[in-house]
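Take a look at this one chain, the form predicted on its own, written out in C-alpha cells.
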Amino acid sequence: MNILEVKNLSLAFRMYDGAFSRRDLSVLTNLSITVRGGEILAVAGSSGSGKSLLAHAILGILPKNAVTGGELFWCGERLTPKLQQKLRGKDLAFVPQSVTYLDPLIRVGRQVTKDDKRLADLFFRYHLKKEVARQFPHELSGGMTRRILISAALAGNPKLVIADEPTPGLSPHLAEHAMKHFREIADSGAAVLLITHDIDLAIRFADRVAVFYAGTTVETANASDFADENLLRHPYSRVLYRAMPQNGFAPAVGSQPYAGALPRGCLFAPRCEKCTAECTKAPPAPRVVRGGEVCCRHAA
C-alpha cells in the first residue's frame, strides 16, 4: 500500500526586489516519489538538492512565501493543508535535522511522551538516563538532543516517519541502533522516509533509494543496486557511488547549479560526459529501466 505519493511537486519562493518587482525562485521541479508501507525509502543527494524542502512540503510547514504545485496523496487521499495539520505529530511523525526544534521552556521528558512506561522504554533503547527526562533542552549535548528528537517522533505509532538527517552527532553504535529502530518501524507495516547524506549507512537498512539533484528526482533504485556502479542508471547516481569512501572517494567535476540559474534541459547536463544536444533542450521524462525509474535519455 502506498502511504505517501508525491507527484510532480514544484516549489518556488516568492521574492520581492523593491516595492513593485517580484520574482519566483524555483527550488523544486517535477519531483516525484512514492513511499510504501513496510519500507524505508532513503533520499540521497548533495546539500541544496531539495531533500529537507520535500520534508517540509509534506508536513505543511513551508514559509508563507512558498508557492507549490503538483499533487500529494496520503493513503490515496489528497494531502490537503487541513489533513496535514490533522496528521502531523500523530500518523505523520518528523525527526528534524535541526536540534533547535525542542521547546526550551519544557522539560524534555514531557516533550517525548506523557506515557511514563513508553518514555522509560525509549530512554532505555537510546541509552538515556531517566534523570534526563527532567532536564531542559539547553542542558543536553547535541547527541542527546538528537536521541530525544528521535524518541519523540517514535513515541506513538506513526504510519509515516520522516527522518531528516537523524544520525549526525551520534556515535556509530547509536546511529546503527537508530537505523535498526527505523527498520523495525517499517517491518511493522509503517513507512520511513529517510533523508540522509550517509548513503553507506542508509543502503544497509533501506529498501529503495531516491536520488535528488538540483531539486528534482533523477533516479529511484533498489538499495541493493548501490552494491555495483554498473547497476545504477543515472550518471549522477554513479557520481555518488564513486564518492563513497570504499569506492575511492572520487570527487566530481563541476557543481550543482544554483536554484536561480538552472539549465534549460537536463539539470545534470553541464556535468555529464554523455550529454548531447538533445539533453540541453528539455528535461528528460522519467522512465522505467531495469526495474528502477530514471530521468536520463541515455540510461540503459
Given for the second form:
Amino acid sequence: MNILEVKNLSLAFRMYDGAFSRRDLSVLTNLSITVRGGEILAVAGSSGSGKSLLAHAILGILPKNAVTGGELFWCGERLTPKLQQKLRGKDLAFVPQSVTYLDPLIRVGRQVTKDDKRLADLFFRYHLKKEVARQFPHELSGGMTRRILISAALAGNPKLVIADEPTPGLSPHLAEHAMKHFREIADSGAAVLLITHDIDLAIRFADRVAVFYAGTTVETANASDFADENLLRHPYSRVLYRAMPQNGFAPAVGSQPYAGALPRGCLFAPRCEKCTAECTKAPPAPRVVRGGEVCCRHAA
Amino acid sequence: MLLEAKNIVFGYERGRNILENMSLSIESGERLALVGPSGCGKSTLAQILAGNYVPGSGQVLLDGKALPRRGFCPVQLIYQHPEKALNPRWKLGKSLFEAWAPDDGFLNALGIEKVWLSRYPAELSGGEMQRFCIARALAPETRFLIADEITTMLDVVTQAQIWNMLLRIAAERNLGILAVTHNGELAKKISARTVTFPEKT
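Go ahead and give the structure of the form predicted in complex with the partner chain, now that the form predicted on its own is out.
To see the whole picture, the full complex is given below, headed by that same chain.
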C-alpha cells in the first residue's frame, strides 16, 4: 500500500527585490516519489538538490514565503495542512538533519519521550548511558545528539519515518545499528523515507533509491541497481556512482545549476555527455526503463 | 616538519577525561586518517592540535616548539560544519581575505566563483561554503591541515571534487594532513596511514 505519494511537487520561494518587484525562486520542479508500507525509500543526490525541502513539504513545516504546487497523498487521502498537523509527531515522525533541532534548555531525556520505560529501551538500543538523559544538548557529542534525535522520532509508533541525514557523525557501527532499526520498522509494515548522501548505506538497507538533482527526481532505481554502473539509467546516477571512493573517486566537472538560473530543458543537460539539441529545449518526461523510473530521453 | 601531540590529557568536566595520554605525530607530506567511535574525542583532539583548546596536560609541538600563541597558526583546522565556521554577517570575501589574499588562479582551482565573494554564507550551499573554509585554511604559511569530517555532509561528487583538489595542493606544497573520517573507503583513498582511537574502558 502506498503510504505517501508525491505527484509533480513544485516549490518556489517568493522573494521581494525592493518594494514593488516580486519574483519566485523555483527550488523543486516536477518531483514525484511514492513510499510504500514495508519499504525504505532512500533519497540520494547532490547537496542542495532540495532533499530536505521535500521532507519539510511533506511535514508542512516550510517557511511562510514558500509557494507549492502538485499533490501529496497520505494513504490515498489528500494530505492537507490540517491532516499534516494531526499526523506530525505521531503517525508521521521526523529525524531532522541539523543537530540544532533540540531545545537547548531541556534535558535530552525529556525531549525523547515522557515514558520512562520506553526511554530506557531506546537508550539501551542506542548505547546511550542512563546519565545522558539528565544532560543538556550542548554536553553531547555530534554522534550522541544524532542518536537522541533518532530515539525521539522513533519513540511513538510512526507509519512513516522521514529521516533527514540520520547518520553523519556516527561511526560505521552505530550507523549500521540505526539503519537496522529503520529496517525493522519497515519490516513491521511502516514506511521509511531516508534522505542521505551515504549511498553505501542506502544500497545496503533501502529497497529503492530515488536520485535527486537540482530539485527534481532524475531516477528511481532498485537499490540493487547500484551494484553496477551499467544497471543505472540516468547519466547523473552514473556520475554519482563513479564519484564513490571505491568506484574511482572521479570528480565530475561543473556544478549543479542554481535555483533562479535553471536551464529550460533537462536540468542535467549542461553537464551531460549525452546531451542533444532537444534536451536543451524541454524537460524529459518520466519513463519506465528496466523496472525503474527515469527522466532521460537517452536512457535505455 | 613534524607535528606531535605528546601525552595529551583533556576533559570537559572535572574528573572525567575524554583524552587520556593521547600521543600521535605526523610529518610534512604525510597523510593520516583518524578513526574511532562517536564521542571518543576525535574532534576534541583536532581542536587541541590546531591550538584552539589548551590540553589539561601534555603538549602540542611543531618541530619541537610549542604552537605560536599569536599570529598565523601553521596548523589549520577545517570544521565539519562550514556554516559554524563562517561569520554569518560577513560576506564570504571578507571571511576569506581575513586570512590571506589568494589570486584568481587559486580560486579557480578550488571552484570558487568570483560572484560568491560578495554573498553571505546563507546564500551558498554547504559544499560551496566548505570551499571557502578550505581556501582560507590554505594560506601560504600553513604547514599542516586538520580536516575534521570535512565532506561528511556533502554529496559524493562534491566530496570527490574537494578531496582531489585538496590532495593535489597538499602534494604541491608538501603539507601534512590529518583527516578525521568515519568512511573507511574514503580513508583508504585519502590517507597512507590510519590511527584508530582506543576504545574507552
